[in-house]
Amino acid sequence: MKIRVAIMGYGNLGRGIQCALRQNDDMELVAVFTRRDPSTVKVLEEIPVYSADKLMEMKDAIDVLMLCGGSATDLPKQTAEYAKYFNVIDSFDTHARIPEHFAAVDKAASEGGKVAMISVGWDPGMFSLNRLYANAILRDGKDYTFWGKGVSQGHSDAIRRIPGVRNAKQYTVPVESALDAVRRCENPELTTREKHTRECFVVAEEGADKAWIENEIKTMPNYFADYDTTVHFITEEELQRDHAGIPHGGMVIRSGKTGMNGENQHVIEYSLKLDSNPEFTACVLTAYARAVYRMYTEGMKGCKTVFDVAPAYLSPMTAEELRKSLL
């Protein structure tokens, strides 16, 4: 019998979380739910599209519900809700306020019976493994997470809202010096300016400031006032032409030092380089999700996170099969 699933929330995320259900056999997309309305949702295969308030009704025909709103005002609020119901997954991905989300997201979880999977994507997510299976490993070594170059989508929405702007895509590039001297086990203490560079590509209203934009943007506070900012003025036509896409990737690092006396250096690093970045998350919250189902058969309850699934509840193969093939 195969996972159904539901998707709550239909954008970006929620049509890469389509595409990856096509490529697991075990899977089935059995509904989407959305706040808008529904008739004007077009999905990119024919399944059936309800209203969110409608989605009690299906509580009994849902495995897995797949959360796909944003982490500022949804997530918060929609996970917790729904973990009393459903088996529910989200990429929450404000660092800062994880312990907070796990909490409210474990009680709920735990008294409804069920599995609650948060936070989970490639930042956080994959590149949080990473990070603590090289923590375990090096233990006397230093840890740097650099992003890029990629699309920030907040960014680029902070720069769209600024007086003037038509349209706007910002992209994170990390600092090829750093990046060198943290390959080479130099271990730098790095501040944020010298880790990552902001690179943004304007479309201006016609006749607006473009120098007031330019001392906007580089002066915004937690956005790129502690990075050094380039800004491009393009047309809208150079923008849909060179900018059209979400790429995004990164690369998590740690140097550490082995042998009697720290004689040994070593480094261990994971990449990844994505043409989409919500295709490639969606993606990993598909794992996730069957991972999250299996869990639930098995009995389990309350919220996890990447750090406490076992690598073999993510794939579809059997025990023999990944020993086999994998191993």
Contents of the next structure:
Protein chains: 2
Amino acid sequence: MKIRVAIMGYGNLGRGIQCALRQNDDMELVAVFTRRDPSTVKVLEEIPVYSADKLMEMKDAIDVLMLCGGSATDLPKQTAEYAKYFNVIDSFDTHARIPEHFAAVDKAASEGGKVAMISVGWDPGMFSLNRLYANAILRDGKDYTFWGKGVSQGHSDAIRRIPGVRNAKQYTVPVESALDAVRRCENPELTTREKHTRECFVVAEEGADKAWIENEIKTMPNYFADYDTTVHFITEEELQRDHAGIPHGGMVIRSGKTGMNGENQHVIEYSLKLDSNPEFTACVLTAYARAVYRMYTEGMKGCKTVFDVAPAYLSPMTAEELRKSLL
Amino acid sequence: MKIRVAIMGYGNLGRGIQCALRQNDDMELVAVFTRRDPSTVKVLEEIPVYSADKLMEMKDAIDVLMLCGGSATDLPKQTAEYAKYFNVIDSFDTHARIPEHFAAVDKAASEGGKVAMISVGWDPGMFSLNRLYANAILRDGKDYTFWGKGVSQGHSDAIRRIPGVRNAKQYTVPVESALDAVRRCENPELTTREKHTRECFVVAEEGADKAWIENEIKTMPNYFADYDTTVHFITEEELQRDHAGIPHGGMVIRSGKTGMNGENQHVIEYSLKLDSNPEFTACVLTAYARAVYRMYTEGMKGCKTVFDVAPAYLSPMTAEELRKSLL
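Please give the corresponding structure for the form predicted together with a further copy of the same chain, as opposed to the form predicted alone shown earlier.
Let us now look at the entire complex, which starts with that chain.
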């Protein structure tokens, strides 16, 4: 009997989950739900698409509901709402608001007797796990998280909102010299500017003032002002040809000391290099959806994060197989 | 109330645990047990040293017994024996014999109502965890584990057993070009020889036939014959000066494909760079000793591996603190 999964919200992440489920033969996609008109949703592969209104009617046909909306407005509402009736999983990634999101979802899932996982993906998600493991092991040390090289959707959007900009793509790039210093256990104190640079590829409207646009970008508070930013003006054709992908990645590094007098140094590094940010995030969510279902069948309930899940729950292999082949 | 820990066996690993416990103020070392004459054991810092025979008398004063013997003969006997009476943890690292070790320890710990963790360290241990996570996430992919650059105690010992060799140190070194190919997602099929080289620093007895020793090393079955091996003859002084440490490390890499047609590639890499292999292993064991105790207080019992432990158990922080600061 396969784990029956449904997707709520069919954007890049939802499509990624549809792909990921094809690689996991103990799971099956039973339906996609959307708040748009279902007839306008083009799915990658034949699957029923229903209006979000129909969700409750399918309650008994779904083991895990995977919520693929955005963290700004969708998930803060949806996850707690659906956790009353479904085992759910989301990729809520507004770090500062995780405690309140957890509280709301935990209340709903506990009342409903369901398991709800929040903030699953790579950051928060795999990066968080690696921060925890490295902190528990190297007690006297220092953490560093670098992102990139990769596309920041939020920063690309911010550029596109500037008058005269037709299209744009922004890459976050870790500073190599800072990375090297961290890996050499120099424990540098790094400012925002010293950790990452920002590289922007911008398509301007015809006749737009490029110097003005460039200045608007470079001085934009929060998004760019604190970084060394490079702006390249290119054509729409070049953007489509060279910058169509959504790559990302990064590293979590912790260096620390051991010994009676801290005489020995150690570096733990976890790094990701991803061709497609949403497809990788979808793979992480899919593995944790398996865990959600198993934890539910064992009688657990309430809100969980990656910190609460024993790794064995993620794998389709049995405990014996895991010990034999991967330990 | 601190977690009361005892160490059984006081070699490099036991000393490392004594150091690690000083960095964890929710834990305390209550005693060291040894099979040697306790009066001959010199501890790093003042702590009672008892004969192994006295262990049962201290049963109620110990929350977790950390077993620091070897995997060849000590642990296959000790872990199952002590798991009847104590929560225990070991670093059993003979991969092929893990299933039988698990079965014996699980039986003992289940009967005794205790929690026993086996095969904790970095490989098996953190590397195993990363193999599991990466396999669960990237279902269509390939695993690689590289070791080094680091000292292999077993290979150093093998060289020292050759007549005419006074002392020796052997380094396992990953082949950079193989690593690069893996990181570029080329999914190479690598032979033993293509993954690692072996570098030996040998002190010969006066008048020994160095050419014969070098040949003995390079043709030694299992240990060196399948590798490209380099042998350097040096003096005892040079060995003590340049090769006194016990560094190690390595990488677990998985590359895999996603998308409807495997059009996107991803690389997950976990790497360790360690000045002291035993001190780092000791830090991992110490974090998991905390988990053992907590799982025991929650009523769990039986044999566990790193796959069975929810990450939150490893950290001294509360679940709220973890979500707030590390998620």
